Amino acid sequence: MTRIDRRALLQFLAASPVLAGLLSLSRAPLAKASNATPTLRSAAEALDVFELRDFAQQVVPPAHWGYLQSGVDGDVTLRANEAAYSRYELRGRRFVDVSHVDLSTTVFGMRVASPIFCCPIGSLRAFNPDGEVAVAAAARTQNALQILSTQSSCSLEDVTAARRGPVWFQLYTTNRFDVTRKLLKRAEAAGCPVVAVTVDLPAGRNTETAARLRREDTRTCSACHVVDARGNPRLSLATEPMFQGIDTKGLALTSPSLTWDFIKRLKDATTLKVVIKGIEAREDAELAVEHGADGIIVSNHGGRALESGRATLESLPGVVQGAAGRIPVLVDGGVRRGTDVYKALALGASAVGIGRPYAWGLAAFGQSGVERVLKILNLEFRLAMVGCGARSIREISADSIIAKG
């Protein structure tokens, strides 16, 4: 090939949406052997979360892998969540005594080992038989915060017992407030201090990647799930642990008719702190404070709600501005490195959630896999603090990061 031909080929490849999508889906190290898929004998051998991801993909059926990895539409927002962190650089500092670095923090009175928490993911038994219980056991050993999904495949009581302490409860609003009230009362009885009410998915979503990978699965889905006429999994709340003893006829997880009045109803119905999960705009942060919310989680459902193309990290500063220090602001979405955690905290987050990474660990090695993910991210986070001269969470500030361009 001539030099011009090679240049034209490289320009074509750079412009290719397929190649761009593949590149943006991973921030794994460039130096990998030609047979890139890792063969791990234990979770302890994993060097980063990407090795656990690659290993997990080997053992998880295609349909289940699609459920975990899918965003919505063209997965643009999913990729944006991850890519946003690369647009910030860390500003290293020297001659700071970092012989003692404290990662611990307090969130709503709960002292945890680090600001990294496990986000709610439903149906985790699709990746490991112990599901959410294994995550809780890992959260216990690492003293990490765990938020349990309404669609947990393990009961709240079993998860709390495995955690040997409180977990937060993620609440889908449902379309019947009597059911919502029952879920809240059950969370209170289990000792949950906080309910994180999800508001970013009011009327369904289009998960193309999940549907595409489902085509590759040779199993009969109806052996495990209720399926529709096309063979696609269909929601069956009656079989889920959190809905045992509840009449689920006509029940939907969400309602498109909700307004801010719902937060007041929620506050009146429970003693739990109410955190709104799914806020992305400064104006909504201001309204959240106005309507009595106790906290906010900046989230776009891991790129699985609105195909906005906007990363949660990009939304974070505006939400922090809207909250104006009156309530804590947490964030999730796209976190793959401990440096990502540092950057989110520098932009004003009080704590930072992970989802897919700990699910990769769970799928690969169960409880020990989740523990390994938390250890890896906390190590990377600690090293970022050391390099930037931050000896505690409160010493992390916007002065220690630089936005590119």
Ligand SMILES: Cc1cc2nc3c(=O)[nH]c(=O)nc-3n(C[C@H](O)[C@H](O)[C@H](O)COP(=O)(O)O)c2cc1C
Given for the second form:
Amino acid sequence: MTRIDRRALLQFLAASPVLAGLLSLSRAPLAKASNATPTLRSAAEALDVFELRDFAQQVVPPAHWGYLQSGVDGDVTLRANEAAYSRYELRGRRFVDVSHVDLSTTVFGMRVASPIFCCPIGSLRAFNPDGEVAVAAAARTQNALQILSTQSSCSLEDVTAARRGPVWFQLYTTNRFDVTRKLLKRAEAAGCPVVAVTVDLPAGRNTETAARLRREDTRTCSACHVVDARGNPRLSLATEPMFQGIDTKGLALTSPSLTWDFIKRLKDATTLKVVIKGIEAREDAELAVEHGADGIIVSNHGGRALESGRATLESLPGVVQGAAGRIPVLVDGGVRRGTDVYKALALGASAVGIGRPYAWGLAAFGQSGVERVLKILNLEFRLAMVGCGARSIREISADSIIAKG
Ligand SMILES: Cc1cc2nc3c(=O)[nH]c(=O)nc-3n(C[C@H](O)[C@H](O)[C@H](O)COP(=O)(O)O)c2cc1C
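Could you output the structure for the form predicted together with the named molecule, given that the previous block was the form predicted alone?
Up next: the whole complex, starting with the chain shown before.
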């Protein structure tokens, strides 16, 4: 075929609706191919957190992958969390001297390299044998804040030793205050400055995607887990590190009967600062301040609690309004890029949490994978600051983002 023939053929095909259909079909796999990175040889090769996600998916068995990725019901809130960030644009500014850009910040007296922190995730040894200890080691080298879950699969003491410094302790209230008190005392003894009490899961949830992926797993859950009559793993607090030495008979992680006076009870029982994790409404932010909370994390548990359909980024401005500068407001959910971090700070957050992304890094490459995730997000965040002319966290303002019309 001559060059002219070929050009004529291409012109004909370009005008053809059949080819247009094929091209639109072919865009999806092409986009996926560029994300799927079976050939990553080290964490350092990952270009963004999605490459680590795709790599992790190949090495994590389906049931554990389902545990990590699941939202609730149809995962609508989970997707909303991520999508909300694309509804804001950054307003670049020019001719600002950005030769020195400082990402560091202070959260409750703790100086950290950047406002990006690692959210509490239970059972991290499901993704890497070193679990929360590997995350702590990464948090140490990157000087990042780590919040340790009540359901940590490593002991709090091993984690603080690996961090060589304090972590925050995330508290599930439990249904017995004598147990809550023991958990708080242990966190105090380990040097935690802050307890983040999670309040968005009062009475169960429907993690449908997790259940669906469990069907695909051919391994026998009972080899590692306590299982129910149908062979599905069930919660067994007795085997979890935070509950060693505690009588777990009749113990539940949360209680549906708690009301706001619980916060005062908590404050009276501990010397730790009390941050409430899982606030979404302006009124609840006001009530949190009234009841003596020291801080708030706007969170919907990564779309794993109420299937509200509402992104945490959408809830953030109302909560910031409710707190009215009296206590710091942090946020998590759906953060996948440094520009997301920038947008959350511009909307009034003091710090921004990541959950799944660091677990992807952990599953893919252990400590160095978590480090890579923090490095990638911090680099992207730095570039957002540079482009918007913000030289310090304090210089990030609401003026530098625009909500799409
Ligand atoms: C697998 C998994 C386990 C989690 N475990 C806990 C937990 O034990 N305690 C808690 O307060 N939040 C828990 N979360 C919620 C996270 O702390 C955080 O709010 C959420 O992951 C942030 O959203 P992202 O994953 O989209 O970044 C968990 C989240 C995931 C994905």
